[in-house]
Structures are given as structure tokens and as C-alpha cells.
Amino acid sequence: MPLSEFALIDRYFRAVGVRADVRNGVGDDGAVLVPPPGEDLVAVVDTLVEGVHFPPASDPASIGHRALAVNLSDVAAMGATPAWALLALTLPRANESWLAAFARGFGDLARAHDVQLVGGDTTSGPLSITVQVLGFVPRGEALLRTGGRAGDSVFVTGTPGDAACGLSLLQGRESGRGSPPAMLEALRRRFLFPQPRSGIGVQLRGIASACIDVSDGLAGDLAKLAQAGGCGAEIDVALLPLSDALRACAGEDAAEQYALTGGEDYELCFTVPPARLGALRGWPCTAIGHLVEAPGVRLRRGHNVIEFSHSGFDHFGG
């Protein structure tokens, strides 16, 4: 017998996460939630579409993980703590083995970040997943894109470019010939199972002047952050934190391109005024440049300017 919509929800999604601030969750017309006193509510939403955000026939556990991770990354970029999620799942058919793996990937990440699934919707159609995450941040302390000023240092967490190279490996556009298999697998996993920087986002409150998550390419997302603050940015490509796996797979020049223009990293790019730089000592982040008064993003290697025109991924950019 085909699985009904209500049986599907009950079997796979009713018990994803448990929080005391949920008065009523999955199974009603709406969720009843209790925001903490003195906190601002932060809401983010993202949609993943098969063939656009992940290759057809992708591991459903990865799809579930990524559908939540991309939203957790947005919450992290706001300096907020995630709390509740809603899931709208469009499926070609109710395949139970697919659903079990998807729910496992989604649920494992939700529980790791203390997030409860409190509602959503299921429908039939081409595979598409929309997730909304709600979180909170102390009143007036949310990180925004608009706070950066000329003279602020630009930082990025982790090693950008790994996920884009991992996707190229999965799609056969990058061979990785001669690279250690363990390194290639690490790059694939950076795309399949990105790890949102939730803890760092919270710690950046009161330190960062502006913040954005790196989903459409480091250079392009930095351009958005700089423009929001009414300034531009300079990046020294010699300072880019490239992983050994990325260098081994792609070579130095291509590794730099992956780091600058590849999406799907879900690292954080943020700016810090000179007076607060000491607070970052020992953090897993790298200074790669600074904000400047002139608009746009410029690349240099030492004192030499590098020609660069790619602005990052744009769904409607042609």
C-alpha cells in the first residue's frame, strides 16, 4: 500500500529534535513556539532543487543534511542560535528507503545543533526541498552585512573552495588523477555534508562588524557584504587558506579559482575593526584582506593587481 502523506510525516519527521520551548509541533495546523525573553527572532529560508543545488540521484542522506545545513549557515552568519525548523518536501513518489535516509541526514544534523522540526508540508512533484529555520539572538546584537567600514580586516573560516572541487569530482569535471583517495573523498564530503559554523557565528557577536555566509563564492559574497556597507574590498590571494586536498587535486592556480568563485562552502566571511582584532587570536579563521573605500572587489598578490571578473553564482545572472 502506498504511504499516505500523514503516515509519511508521522513515520519520518514527527520526532526530529526535542525542545522545551515548543508547545506544539508537528501534526497540527501550525507550531506554537516560545521565544526567549529579551531575544530577537531570526528567520531564514532556502530551497534546494534537484539538478540545480545537487546532482540527480544524490545520496538522500546528503540531501537531507544539506537542506538543513544551508539554513543553519545563514543563522550562523546572523550571530544567532538556531532553534526550530520547518520542512516543505516535494517528492516524485514516496520511496521509503529514500525517505529514511533523507530523514536520517536531516535529523542527525538537527539534533547536533539542538534544532526541532516543528512543521512543514509534503506534496508530489519534481524533487525540491524548502527549509525554514528560526532562531534567536540577544536584542540588537544580530550580525548584519551593513556594518563593515573601510579599514576593517576581512576574514574567512575554514578552507573555501573544497566543496566546489568536491562537486566537480562528483560530476566528473575534475579527475583528481594522482591525488590520494582519502583527499578526494574529503573534498567530496565537503560538498555532500557541509558543516555550518554555528558556534563561531555566536562568538562573533560584539567582534565582527559585518558577516555573510559563503554560499555563492567567496569573492561574490564578499562583494555583497562590502557593497552593503558602502565600500569595497581587497583580497590578497597569497593569503587564501587553501587545503592540501584542494591543492593536490586541482593545482595551485585552479585551487585559487575554486576558493574565490566556487560556492557551497558555507563558511563565514566577516569583517573586524582594527581595535577588535586581538579577540580572534587562536580562532579557526584567516585574514585575507581588508575593506576599502572604492567599490568592488580587487585581487592582488603582494603589490601586484590581478585581473578578475567573476562575481559568484547567480541563479538569474544568465
Contents of the next structure:
2 protein chains.
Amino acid sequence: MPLSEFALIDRYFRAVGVRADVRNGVGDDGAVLVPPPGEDLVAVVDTLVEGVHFPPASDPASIGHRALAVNLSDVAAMGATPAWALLALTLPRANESWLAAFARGFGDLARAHDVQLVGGDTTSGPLSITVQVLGFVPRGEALLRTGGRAGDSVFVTGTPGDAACGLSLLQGRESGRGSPPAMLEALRRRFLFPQPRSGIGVQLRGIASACIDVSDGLAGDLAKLAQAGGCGAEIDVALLPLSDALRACAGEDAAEQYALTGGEDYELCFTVPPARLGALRGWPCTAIGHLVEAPGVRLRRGHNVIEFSHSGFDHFGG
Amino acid sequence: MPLSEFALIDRYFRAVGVRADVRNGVGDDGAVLVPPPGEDLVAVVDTLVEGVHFPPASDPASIGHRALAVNLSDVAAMGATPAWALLALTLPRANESWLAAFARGFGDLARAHDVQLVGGDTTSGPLSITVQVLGFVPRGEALLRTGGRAGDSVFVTGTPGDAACGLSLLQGRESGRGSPPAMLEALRRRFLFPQPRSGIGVQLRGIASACIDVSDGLAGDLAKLAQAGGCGAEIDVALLPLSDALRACAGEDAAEQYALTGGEDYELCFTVPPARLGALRGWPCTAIGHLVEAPGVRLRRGHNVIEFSHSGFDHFGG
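Having seen the form predicted alone, can you show the form predicted together with another copy of the chain?
And the full complex, kicking off with our chain again.
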């Protein structure tokens, strides 16, 4: 869309956010930004592809929201404060009402997190959105995946599994029959409009030994965190913080599976050494297990312990 | 490609570039970077989509090279020095030999410009590549599009039109019959492996009043630069630096059209106030006209002056 591209970007994206540290935003070959002195820069990137990361013909406001949210979640997992975003939008044709809704979803979340859209690229092609977010963290204080050690407690924020169940409802793989409509709507919204954990990510600096955001499923993402620290992990299934809505919609067993392997949560999974556990009192997070010496992730249910594997969550419950 | 993604990224992209200012590169939720004190940060993003920005089944080494080159060209147009890149790669399936060639094309160019790949995302979907590059420029010295004024001379680097003619050769729209094979190969390489003007971009700081990179065609990109400065531009067609290869392959008239509207050059078009013209002596750039008060771009050929419009380069030559 060479001719309309500039007009479109102007109309819908130029005014997304306002920050004093932007010398030059959308509209030149590049953005010119003023990093705060003495801080490290954190850079993340994530792509959403139609039919892979969201169902075809999804609400464009949700697509715009999620395209930014998944990146803000990565920034939160680094313990950083987001500042600037760049948007690469590939879409089959310039549909104004679609763009207006997309920009509203993207822009509302950007403003809520004080993020300014400072650059972008619009191209023709199959619907796909790549967003880059830049943020800051005091020098040397970024939360990495690598710091976890055997003996650290494993925590997760919020109630994982809700978003995956919400997606199943949207796709008709869950019927939701018998559940209160408000609960089903809450689950669907957890998929459509995930809320990145920016506040808690920043607060975890100096407390968490390692942190990752839960995008591919709690057990799998914890496996990456444990491996990065050269250890393994054990999850006590009874400790999983399952929401009432998830339990009501999916039943207890499926709820556990959603929580462990569903993905799309954009919660934080992090580890805390024993000496710092007191700092977490009153936070919206739940201890679900420990890091251990032996590699791999094991699920403990009472006296049963099952080895977790990406390909084998049907072994689960045995 | 959830299971193989990490192995693939590890194998092909982890070692692209090495810089001391990267605290944490590929492999966590985000990269942690140390911006140089006292400099502005420049951020650019560009997407290439198969069938839109390059022909289907193109050489993957060329795709990898171009995905980075178009961004390095944007950084050069800002007068900035590139430092770090993030790569979002969407591809239909994980083909190892394709990935190896892509990474070689990307990596060779990255290393040549001292750029480190610090993050990325790999997803399944129609082939598309979005790259972001971050770079630096001394505080307040970025070259913007907005600084041009009537009376400034207009320059372009290199020999525009070659890349567009090279693409026509690749697509069979030009036969190249009668031209020396080495010339045709040179034109094709100008499309497949464009060399961003990083060095000259940095040197233009304090000299150029405005700068843009030529991606959509010289006349159209100059129109954007002139409009951003609140003025117009006049190009003297006789001054266009046409390469011998382009002339031999396309003939004089078509060569001018390629140079004015072909695109894909990734040369720099910039303006210089009269008082600073002396600074350019010996540089690989050519004066092709002036900025003028009246808006729009006009092409002068002897006594004929033709108004340029995006939709009407067939009016040209009249």
C-alpha cells in the first residue's frame, strides 16, 4: 500500500502515547530517543501471525492489544519499565475500520503503560504483526532466566490456564455449558486482552533470582528457566492457583492441564531464594514448587511424581 | 515450530556479531544493552514480505542480507552508527539449508557493520522478515527529513536505478540482450545485495540539512524530504548519475525512469546548504538539483519542466 501508507500511519498511529524522552517519533527514517543516563536498555520483539497466534477474523482491538501485551510481558519478565514501541504491520488491504479498532486496542494499552509508539512500517501481505518494545532497568539489575538455583521457591502470578481455556471457548473446543456467562466472558477476555505484569516485574528486582513470562505454558516455560540455571524443577499440582471460572468451565483435571500447558497466560513465573521469601507477602502470586538439582520438570500430586515432557502432557494424571 | 525453535535460533543466530556493550543477548525474554552515555538512540524497523519485497524462491542469502540492509540504510539516513539488531522471522517450515544461507547473508552484513544480533522471534507462517536495528548518534545531531530549505542542493549517492533494473532482469522483464554478462550480474547484485551507506551517513552529520534513504524511488523519496521541509524540489535529469551498466542494459530513457522511480536503491538522498557544499568534495555523491519554494517535485530536461507524480511517471519524457 505505497500511496496510502503514510496517511494511514498518520491517522491512526502518530498519536499513540506522548513521552518527553522522544526527540523524534513516527515519520522519519528512524526514531530518535533519549535513553535515561545510567540505565540498561532492554529490547524485546514478538510476532503474532493470523491463524497461528490468534484465530482468523479475530476482533482487531484484541489483536492490537495482544501484539503490544506480549511484548510488555517480556519487558516485565526482565524487571524493566517499558518506554517506546515500534510496530511492523503487514495486512492484506487497508481496511479503515479494522485499522481504527486495531489502533485503539494497541493505543489504549500503550497509554496505560506510558509507552509511546515511535516508529513503524506498514506493508501488504498476510496479516502479521511484529512489535518491538524498548525499556529500561537500573544498570545490572535486569531479571534473567539464568539465576535460579536448587532450593529456590517457584512462583507464578495470577491464575494460569484461564487464557488457554478462553481460547478454547472462542474456538468452540470448550462448550462452557452450565457455567455462568460472566465466568465464560472473563475467561475469553483473559485470552483476548491479557494484562502484562509490568508492576510486579519491576518490584521483583533484587528479590527474584530468575524470571520468565508464561507464554508457551507454565510447565514448559519453567523448564526453560530451570535449564537456564542448570537445574530442574518440581511443581506441586495441588498448589496451582486455578481460578473458579477455569474450574467451573473445564473441570478439575482439564483445569490443571490448561494451567500447566495451555499457554497465552502472560503471567510471570519466577524463583526466589529462601532468604528473600518474606518480601513477597501480600503480592498476587503463588508458590507452586521448588527448583531442584536434577534436570527436568516433575509434577508432584501427593505421592505420585510424573516427569513432564512437551510431547507428553497426556501422561499427566497417571 | 515450538520444539525446534530454540535449537534453530541457537544454531544459526546466536553468534551473529560480538559487541562489548551487550550485557545479555539472544536467549532470554529480552536483550540487555548498555547505551553509550551522552548519545541519542536511533531505532528503525522494516519488514520484507515474500512476493512483495522479493520474488518467491529468492536466494535466502540475499533475503537475509536485504532484511538487515534496508534497516542499516535507514540508520545511515539518520546519520547514526548501527549497533544492535533484533530479528523476527516468520517462515512456513524450518528448512535447515534455507536457514543456514539466510543466517549467512544476515550475519556477513552484520559483522561487516559491527552489528550484533541481540534478540529475535521465530514463528510459523507465510515467509516474512521484520528487523529492528538500534544505533547511536551524538545528542541532537541526527539527520532528519525536515531540515531542507529552498536553495539547498540535492545530492544522491551512488548510481540509482541499478537495483530496479537488476530486479527486472531477475524477473525477466528486462532481457539484457546485447549487454556484457558482467554488467548484468552487477545490476542483479545491486538488487540482491544492496550495500547500505553507513559511512557516508555518519560523515553527513553537520553538513546535510536533511537526509532520506532511497527505497521507494528517488523522485518519490525526494518528494517526501522536500515536503517535510515545507518546500519543493527540482531535479535536472541530465545530472542523474546513471551507471554504464544501467545504460547498456535498459537504454537511456528507461535508465532515467529506473533511476527516478525504480526504488530498492538504498542510496542516500540529502540536501546541503550552499555554504557547506565544499565539504563534499571527493565523496561518492552527485548533485542532481535544488530545493525550491514551490511544493512538489519537477523534472527539468533542458528547457522542458515536467511535474512529477507517483501515478504518472509515464508522463515523463514529454
